[in-house]
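Next up: a single chain in structure tokens, the form predicted on its own.
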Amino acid sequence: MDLSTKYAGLQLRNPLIVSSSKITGSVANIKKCADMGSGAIVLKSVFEEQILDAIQEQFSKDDMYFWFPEAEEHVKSLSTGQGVQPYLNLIKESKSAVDIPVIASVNCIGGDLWVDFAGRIEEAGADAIELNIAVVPYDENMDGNTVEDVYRRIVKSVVDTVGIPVIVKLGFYFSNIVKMSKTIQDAGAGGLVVFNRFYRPDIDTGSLEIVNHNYLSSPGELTIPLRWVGLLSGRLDIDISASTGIHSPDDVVKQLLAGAVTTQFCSTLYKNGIEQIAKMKDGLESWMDGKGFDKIDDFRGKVGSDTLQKAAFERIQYLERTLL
């Protein structure tokens, strides 16, 4: 079988890709990732205040920076690669460890001051970056436009900042999803990630504090993503990577045939082990033999690719029967 595809102007030798975690956080792991199978790797992210608060560190240790401003942007280059020098380090040593593309993942949430550490990311070996946007606006005042021009301001910085690859994890809180990916393809996004799985609080009614017991998916979210997979491919001139809810051979296959690219997962690697991604990488294999499938575009966006079938993924209310 040829399980190979190209994403975001990627290489890959097939579609699982191991997302962001804490699994890929260490060179033994993300090694070992490697040999199971997977396509490629998404780094554990970096977080943005983590990369500010480098820069601060700097600044705090002498108000020379208070008198002579001219001397910030050049603090801004130095500490910004010092204090998340670890995490250049994870780059440079995975990418000696694999053989399979490695990107990099930067948690944003709207500042600029840190966009020049893109550069260092390339600098490092990274084949792409993926930018993990999380805004979400809990200000009355702020409007739609607003938050998307957030996106887009950043997309943009960063694509005009590297060489290589940006791809974009998007949350789905928007009012038009459609409208939202088309702006990010605008702006230079290779590839799209649909979707980010944010934290989500809970409230412990014993301890009578708040918890978070649900950090792992569940495959009843894969249907989510699924939906807008299929409404996203063929409309769009950007990578599509389906994310989320993506626990067994089959909910690979799912996204696949809606037209996603490549699948990103993690959750199931928790409750299975990093062993599971040869199972899924074999039950792939299986389900194309079984249908004649000799590749994956054999059969890419083979469901929802025409117009009844585009309806079913569109509709948001289910149709009355009566009951005979």
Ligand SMILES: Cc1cc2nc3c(=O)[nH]c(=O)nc-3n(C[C@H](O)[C@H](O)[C@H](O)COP(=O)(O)O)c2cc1C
Given for the second form:
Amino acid sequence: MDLSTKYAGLQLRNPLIVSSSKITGSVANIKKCADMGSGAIVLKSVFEEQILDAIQEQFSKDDMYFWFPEAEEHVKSLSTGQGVQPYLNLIKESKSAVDIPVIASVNCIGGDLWVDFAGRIEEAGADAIELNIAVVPYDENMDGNTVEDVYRRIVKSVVDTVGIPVIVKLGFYFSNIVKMSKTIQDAGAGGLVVFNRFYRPDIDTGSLEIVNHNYLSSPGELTIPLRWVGLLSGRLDIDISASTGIHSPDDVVKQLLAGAVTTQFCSTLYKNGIEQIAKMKDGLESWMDGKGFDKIDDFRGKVGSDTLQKAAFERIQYLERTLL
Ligand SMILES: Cc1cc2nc3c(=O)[nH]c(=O)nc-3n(C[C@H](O)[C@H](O)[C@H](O)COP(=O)(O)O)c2cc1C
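Next, give the form predicted together with the ligand, keeping in mind that what was shown is the form predicted on its own.
Following is the full complex, with the preceding chain placed first.
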């Protein structure tokens, strides 16, 4: 059976990608993911704050940077190199350990500093770069267009800097996800991850403190990305990778039927072990076998492509009284 898939210009042996998390922060785990059959892995993100922290630390050590601002530029390039060297090593070591695509990941909050760093990611041998962009607009005077322009600018500057494919991972807090996705496509990205699952703080009513104990997704969370994969895949040319709530082979099948080019997951690996990748792959194959499909393109986008089914993805209110 042929599971091969082309995603953002990369040739993958199957559409099962291990998404960015602590799991993909070590070469031993990455090797295990490849051995269990994953099509590609996305490395744990390097955070823009990590790069900035390294710089800040240098500044705080010496007043000289206040009096001699030209020294600041020097320290910036120095710290950028120092703060992120372990990440560049992770790329190099992963690349020599596995023969599936290794996608590096940068968590961007809006600054420009790491754009140069994107070039170093490419030099280190990453096959593609995933931008995990999370601009949280706290400023009540910042309008939606301004926020969206930050995304456009980030994508454009990285696309102009590197020759490898650029993939963008989005959250779903936009007033018009289709327009935002089109903007990202027009800025030159080859792939779009729909969606990231952001940190979800909760409150412990005993200790009166903020806690984070729901850091893994549950299967029910699949439906929001499923809707948007269905709505985006017929409209845009960019390759869509489904993310959040994919826990079983059936979830993979659903996202491919809705039009996803690849699927990404990590919560199910935290819950069931990295071995779960082999179960996802076997389950996908046996479903295809049962339906008589030989390759992914035989059924990708099959649900949601006609007008009636598309309308079902678009509908947001319940119509049937019996459902209420
Ligand atoms: C422990 C943990 C760490 C994560 N770290 C990152 C990260 O560094 N960068 C990133 O883009 N996403 C990160 N994510 C988000 C995942 O890549 C993924 O998009 C999200 O968890 C939804 O997929 P899931 O339902 O399979 O968990 C992390 C998720 C978890 C659970």
